[in-house]
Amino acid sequence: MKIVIIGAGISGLSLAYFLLEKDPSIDLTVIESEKKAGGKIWTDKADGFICEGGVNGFLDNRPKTLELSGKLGLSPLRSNDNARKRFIFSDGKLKMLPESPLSFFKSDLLSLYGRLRIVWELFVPKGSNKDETLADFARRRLGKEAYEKLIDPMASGIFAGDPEKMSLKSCFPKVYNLEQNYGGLIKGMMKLQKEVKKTGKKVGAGPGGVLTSFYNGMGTLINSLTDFLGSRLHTGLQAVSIDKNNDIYTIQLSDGSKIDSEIIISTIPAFALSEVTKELDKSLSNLLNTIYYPSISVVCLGFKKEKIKHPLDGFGFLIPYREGRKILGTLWDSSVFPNRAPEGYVLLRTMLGGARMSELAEQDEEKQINLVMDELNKIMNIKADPDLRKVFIHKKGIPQYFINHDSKLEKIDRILKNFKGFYITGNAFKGIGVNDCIENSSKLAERIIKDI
């Protein structure tokens, strides 16, 4: 049985691994348009610094990524304890996120009214089961201040998104289910805590877990998967179009060659697949093209430690949109994982662009560096010139799950029923994180083997 996987990001690479693990006899080919595999996982080493150009880790609370790492012989690295300290730039100051209910009520991150309004969530009636935006949900259940100061920067940090457009059900399904199943967030969390005491099984509505990577960065996982695939992986080869004749698919490639296969799986971005499927099915192509991808960039700056007055004791900070700043936030990478900066240096990693300010991530590198330096000067009082400057620009970077995203997926699934042997996965559909992609690939591998 011949199978072709289009795309060698973490979805495509892990899917290839799981398929071969289940049936080593599969005639498998993976094609990737870029010269290197990995997609948004991109680790760059320069002058003793380890810079993550995209994904900087995964949470250790879901088993599939850890299981895959173990099978590849890798040793995951948990983030430092001080990475538990996270900050919000609010009202012109860096303020630490409270780590417990008691510290929350003592914190000045929210006004007294804002804190009491969160307690009032206990008495907010349950909403309908219809999808709503994250912003509408947060204002309804937690109040305007909590939305602006807490929920908004979280959405920027995870999705680089606009909460006024993001689907609660698709972006944060656990939170959606908490209200639907228990009538509210606080009620739900109290019930879940009781379940923990009874069963010992850890449950929760938030992401949970500890940020985890590898000693030499997330690229370690990509390198191991590419080594495993060997000659089955072909980079610098782009799928141009897909045609179907009876039960055989023909993929036209950028070098003029063609591949025939009974089964093809796309793991490429939705906008790219939209182009590839124009001739195969116009309605599918149009649906895929409606998934929005704003640009986002990562600016890595390395400094001699003596140049930075801030103690960098924590994970970093995020910025609410209401503050009017031009960056989404900055991670203090050398405080999160060891080995990210040479002895006597620190590494800061700043994100800009996203759904609300996509154009800022499309400027030339020098402008982006100057913008970030200006912002860090105002926020952290950093005035020194950096010793390391690296910019990673992702045009059409992170897919956005807008309201009623689930309805769009249902329409796509209905169309795919007409194309036996054609499967779609990737971060544009059911989760953008590394854990989501690997879990979805594992489930799809099981489905494909069953179908075969």
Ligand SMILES: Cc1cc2nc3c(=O)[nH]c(=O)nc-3n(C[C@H](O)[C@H](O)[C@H](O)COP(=O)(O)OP(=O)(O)OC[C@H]3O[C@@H](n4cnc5c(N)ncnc54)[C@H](O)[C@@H]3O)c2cc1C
Contents of the next structure:
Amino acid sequence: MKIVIIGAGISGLSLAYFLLEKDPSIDLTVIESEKKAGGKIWTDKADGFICEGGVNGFLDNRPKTLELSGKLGLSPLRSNDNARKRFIFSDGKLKMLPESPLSFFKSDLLSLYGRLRIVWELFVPKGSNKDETLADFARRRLGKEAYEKLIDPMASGIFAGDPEKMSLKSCFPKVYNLEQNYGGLIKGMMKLQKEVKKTGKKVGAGPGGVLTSFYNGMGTLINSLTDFLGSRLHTGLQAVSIDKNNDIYTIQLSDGSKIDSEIIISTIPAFALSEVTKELDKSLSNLLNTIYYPSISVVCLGFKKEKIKHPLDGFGFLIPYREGRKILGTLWDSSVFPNRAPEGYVLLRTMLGGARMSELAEQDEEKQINLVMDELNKIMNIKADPDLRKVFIHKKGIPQYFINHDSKLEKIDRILKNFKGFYITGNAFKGIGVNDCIENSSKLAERIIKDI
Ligand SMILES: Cc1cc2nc3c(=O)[nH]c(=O)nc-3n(C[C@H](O)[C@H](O)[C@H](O)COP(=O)(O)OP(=O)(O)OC[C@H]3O[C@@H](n4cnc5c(N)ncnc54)[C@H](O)[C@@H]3O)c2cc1C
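Next up, can you give the form predicted together with the named molecule of this protein, since the form predicted on its own came first?
And the full complex, kicking off with our chain again.
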């Protein structure tokens, strides 16, 4: 059986692995437009630094990524205890995010009213089951202050998103289900805690888990999958269009060649697939094109340790939009993983762009570096010149699940029913993180094997 996968980010590569694991006799081809596989996983080594140009890691509380790593013979590397110490830049200062409910009530991150308003969540009636923006949900259940100071920066950290447009149901399905199943967040979490005590099984609603990567960065996973696939992977080759005749799909490739297959799977970004499917099905192409992708960039700056007065004793910080800063946040990578900077140096990774400031991530590299240095001076009092500067620009880099994303997916699924043997996955649809991508690829591999 012949199968073609388009796109070799972690979705495409892991899907290829799972398919071959189930049936090694599959005649599999993976097509990737860039010279190198990996997509948003992009580890760069320079002058003794390990810079993650995209994905920084994954949480170890969901098994699939760890399982896949184990099968490939890789040893995951957990972040150290610093990773639990997170900061928010709030009211012009870096403030530690409390780690427990008790320390939360003692902290000055929210006003007394803001803290009490969170407790009042217990008495907020259950909302309807209709989708809602993250901002509306958070204001309704937790109050305006908690929304602006806590929930908004969290949305930046995960989606680089705009909570006024993000779908609660699609971006945070576990949180949506807490309200639907238990009537509220605090009530739901208390019930889940009881279940954990009773069954010993972890059923948390929040992100939880420990940030995990590999000694040489996330690129380790990509290199291993690439080695596994060998000559089945073709890089520097773009899928330009798809045509269908009887039950056979023909993919037109950028080098002028064509490839025929009864089964094709797209793992490329929605806007790229929209372009590729223009001739195949206009309504599918139009729907895919409505998924918005702002640009995002990662600016890695390395400094001699002695130049930085701040102890960098934590994971880094996120910034609520209300602070009016031009960066989304900065992660203190060398404090969290052992070898991200050479001895005597530190590495700071700053994110800019996203749904509310996309244009900042599209500026030329020098401008981005200057902007980040200016912001780090204002926020952390860092005045020194960096010893390492690296900018990783992801133009149209991160998909946004806007309100009613789920009904868009239903329409896409309905159209795909007319295209037997054509499957779609990737981070634009049902989960944005590496864990989601790998879980979805694993499920899809099972479905395809059943179908054939
Ligand atoms: C800056 C940044 C940081 C992130 N950090 C994290 C993190 O720390 N943890 C986490 O869990 N998630 C993170 N994410 C989310 C991350 O995007 C996903 O988890 C995951 O890497 C996406 O994988 P994918 O394979 O679905 O898509 P992609 O990685 O986008 O892969 C799609 C591939 O398709 C290729 N392609 C496109 N068009 C064509 C075509 N026409 N023909 C052939 N090939 C094509 C692309 O070149 C690309 O390689 C981050 C995202 C960004 C942008």
